[in-house]
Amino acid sequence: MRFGIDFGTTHTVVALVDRGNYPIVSFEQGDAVQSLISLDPSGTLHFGVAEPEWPVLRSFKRLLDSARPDAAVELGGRKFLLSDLLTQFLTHLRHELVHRSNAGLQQGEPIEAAVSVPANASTAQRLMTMDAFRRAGFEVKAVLNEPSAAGFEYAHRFRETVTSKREYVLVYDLGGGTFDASLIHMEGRSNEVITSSGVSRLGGDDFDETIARLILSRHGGGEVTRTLLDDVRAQKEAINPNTRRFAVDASGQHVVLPIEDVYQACARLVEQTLTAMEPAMRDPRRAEDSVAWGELAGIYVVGGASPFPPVYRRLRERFGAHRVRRSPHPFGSCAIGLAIHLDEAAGYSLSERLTRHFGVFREDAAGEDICFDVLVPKDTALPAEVSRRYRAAHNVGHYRFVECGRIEEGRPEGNLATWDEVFFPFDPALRASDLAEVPVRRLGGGPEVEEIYRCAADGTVEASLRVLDDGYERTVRLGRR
């Protein structure tokens, strides 16, 4: 069976391809499995439940974005191999897809997964999610940004509002712990994405920690609890355009405040979303790459949080009522989408663009400076191969690959991520030796050297490093240090 699966960062929902429909999957215990880990007082494992006095690890989707392989986190005083941690969870949603659900699943059916990624993501974070997936037992047969797949989802469902003059839709994604936006061209059924834009770490769970801010310095001070986050996420998912005031037990006080209050302590938040969203309104493949508002076929606001009255509210008032359009399952809205673009029959096909820039740091001047080229820029269309060649001028190779969200003079800025270094031997007298204790030095006429990088649909990059004068090559699947 095919499934579309967000992980996401409160909860994981799973919508399941079926005949042209894509109804979200029931779990014994709601619509979705909470995103959370808790160890009991005999040291085992719970995920997507606990008790209020076990230590719980929640929002550990956050942690992926600077995660190293190796990242470890602390829960009752234990540490655990971050990856491991996912892999564990992903095991238990695939038990509870089998067990307790209404998929319909038989033991042993092979489960084939359409899984999400942010928007602006790392490549770090892909890798890990991808491979955590497969190691649960999931047959991964693509890996989406979220945005994109909610494109698919608003395609499917408001096809008929895009016409010649606007063809553009701008996916507006809020969710428990990231912000992304993407805007994707939509012509017939093929969905392009031609930017995106967000912030890595805003989301539900900073609105959370606002209200409960907001209500301690209302009374008396005092420390942000899980207890009293709870409260809140709960209070605030109950929120309707109807609900006048805002109330919760903080600190053994019953304490009620006006839901204006609360709106405007969060307005803030609501501000950074829409200046994160206006880098996404280009288009560089035409000669003038801005894309005016009244191009746009919707604004389609999808994500955990995006129901919070606050957010479509400001966005009405900024861009016009009839432009703004809510994803009838914002939390779903993801997972319908991952499960339309599984589905062969629907006809869909996606083209996406890197959303970071991808470079690397090399000896220059003779060893005594370093510089910094961009390998495959950001907005770069997806898969792209980019090949170099050139005379090797160092006995030995060292590359610090980087991916950034900006380029300011030549230098990575904005959410800087380093990859990998990678060591390669231009003197063929080095190979079998550990290059990262030889000194760089310059040669007199070096071997011409090819680099191939190959950077998959899903972001994931390939370094292919061949000496031509002989033949020999490395090939390095290459991830965050």
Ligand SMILES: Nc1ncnc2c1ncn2[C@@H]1O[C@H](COP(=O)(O)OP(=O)(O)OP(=O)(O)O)[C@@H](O)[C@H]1O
Second form
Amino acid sequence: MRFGIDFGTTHTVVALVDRGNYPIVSFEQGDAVQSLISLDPSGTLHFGVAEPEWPVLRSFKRLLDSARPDAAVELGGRKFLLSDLLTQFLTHLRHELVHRSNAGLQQGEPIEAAVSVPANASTAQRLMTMDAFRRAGFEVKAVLNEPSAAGFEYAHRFRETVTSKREYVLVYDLGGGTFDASLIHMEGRSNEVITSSGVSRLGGDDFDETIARLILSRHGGGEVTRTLLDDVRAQKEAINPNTRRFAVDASGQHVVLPIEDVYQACARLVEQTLTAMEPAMRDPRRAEDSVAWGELAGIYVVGGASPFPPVYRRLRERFGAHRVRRSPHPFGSCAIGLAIHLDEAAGYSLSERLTRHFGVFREDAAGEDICFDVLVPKDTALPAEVSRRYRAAHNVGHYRFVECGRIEEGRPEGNLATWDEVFFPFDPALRASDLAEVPVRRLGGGPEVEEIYRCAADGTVEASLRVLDDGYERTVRLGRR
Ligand SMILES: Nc1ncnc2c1ncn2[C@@H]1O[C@H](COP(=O)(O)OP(=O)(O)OP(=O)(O)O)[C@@H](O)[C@H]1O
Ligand SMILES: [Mg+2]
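Please supply the corresponding structure for the form predicted together with this ligand (the preceding block corresponds to the form predicted alone).
Every chain and every other molecule in the complex is listed next, the one we just looked at coming first.
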């Protein structure tokens, strides 16, 4: 059977491919498995559930953003490998899917999955996510960016809004932990992602934090506690357009705030999403680079945090009520889109682009200075291969690969992710040495070297370094040394 699986910061949602329909799978606890891990007093890990007094790890997807494959996390005073926790969580998910859901899987039946990552996820996050799904027993058929998946749901549901004058859709995805905006060009059944922008740490969790601080600032101060955050979150999710007051218990007091004060406190966060989506309104393939708002078939508002009234209100105010469309399943559109993508019968195709710059730091001015070269720029159509050749000037090549969201004055900025340092022997005599220990010196008449960078359709990057004279080569993928 085939599934779209959206591993989210707060919820993991699964949609099924079922003869042209893409229903969200129901589990015993509801339409999602909570993305959390807890430790009981006997030292056993639990997934998707926690008793109030157990130590709990929430939003662990956020840790993947800057994590290395050997990153450790602490839970209840014990250390765990992040990659192991993720694999165990996904193993639990598979178990729930097989034994405690309405998916209708037979024992032993293969589970094919399309999975998603945030648009600006680094190669490390992509590989860790994909590996963990595989180790948990899923056959991973595709890895898509979250907003690209939501784009399929739009294409499926609102196809008639896409016309020859309005071929662009802007996906506005506000989840628990991340905000992403992606511009998608739709023509026939092909969806082409043009560009993405976003903030990797902005989502419903931050609204909770802001509201909790507002409450404490009005009522005696103190620390933001987990109980308060849980309470705030539950109240926030219960808000509807007629809600007038926001009531919670904090530090033993019953606190009531006018709802407009709560919206006011969160306005800055909503504004941040509007600023972050501006850079997505451009299509570098055209002479006229920027895309006019009039060319949008729609702004598609998805993600669990998007029903929060100030979000929709502000978007309608800014872009006009007729163009802002909400997903009927804001928390499920990514999973549904992933399922649509896996359904060959639906006949949609997708072209993705690299969602961040990939480059390398290198020594300059005879080692006096360090500069940064962009090797594969953001928005390069995928898959892509880029190469360069030069004559090596030193005995050892020292590569510090970096992925980032922006380049400012030649420097990498914005969601910077660094790869492990890679050393490569240009001097053949050093091929068996521990290169990190070898002093770097200039080499007269060094060999000719070729670097090849391959960016796969799933957004991962791989680097090959090769001495052309004798073909000596090393290929590196982050975490696969
Ligand atoms: N009705 C609601 N009103 C406001 N916020 C809500 C509502 N329902 C859920 N949320 C918030 O949505 C967030 C979860 O959204 P979602 O399930 O899309 O995130 P996710 O997919 O887990 O995260 P991400 O996509 O960032 O990895 C939480 O912060 C939750 O409080
Ligand atoms: Mg999500």
